[in-house]
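Coming up is one lone chain in structure tokens, specifically the form predicted on its own.
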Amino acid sequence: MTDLETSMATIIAVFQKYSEREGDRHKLKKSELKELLQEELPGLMAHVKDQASLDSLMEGLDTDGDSECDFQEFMTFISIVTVCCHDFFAHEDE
């Protein structure tokens, strides 16, 4: 597999590990994305002072109101985490 296939095969086994603890497996609860984020993003978490914050992201990612984060609002977050250190680093470059 090229490097981007094996990027992407990670997201999805990454997604899934989390999102089959507990009831449907093809959506995070608000204590699996919690955790998930805590394990898999630990940078960026240092950054997420309080619970208030992690609600408002939850309420954020859950475009359809269900009170979970399915596959693409999880990619949606993932995609507009990327380009903020994708511009983040470039901005370091100059």
Contents of the next structure:
There are 2 protein chains.
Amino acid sequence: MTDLETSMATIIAVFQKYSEREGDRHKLKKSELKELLQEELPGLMAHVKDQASLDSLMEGLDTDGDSECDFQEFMTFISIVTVCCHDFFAHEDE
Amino acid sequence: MTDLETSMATIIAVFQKYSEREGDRHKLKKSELKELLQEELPGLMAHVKDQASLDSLMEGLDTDGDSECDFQEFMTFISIVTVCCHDFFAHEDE
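I would like to compare: after the form predicted on its own, may I see the structure of the form predicted together with a further copy of the same chain?
What follows is the whole complex; the chain from before opens it.
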């Protein structure tokens, strides 16, 4: 696999590692999502300092309002964070 | 960095590797996008057999109609392909 293909497979694998833990194995419940964010995106989570910010982030992710985060919702979130990182570094070198 | 953070950084790095080659260094022109798809997503491109399909794929990516693909448009495309891959493997094991 190329680096890009491996990256896409890794995003799927990380989601599944947490979604399979409890309940619906194709969705992240709130506790699974919290663990994923804290363990896999520590750099981002360092900026989410209080429970209210975390709740608000998780509500924003759950676009269909079922209180769980499916892979499409998770991928949308990863996209937004990646675009923000890209914009940050793109402006850094100008 | 965690595997998820490395994956996000890799997607940005692959985009930049091609976008920097010619013209606007923050956007993929059509020839750069074609090279990226052929070299970095060979598994997907095996299903895009003719020039008309490739043209149609590239037009679909260019949501703001400037004939170039910026990082946000590229990330949307990567998201759609990753969600399709996830759905395929999720149904495989049922």
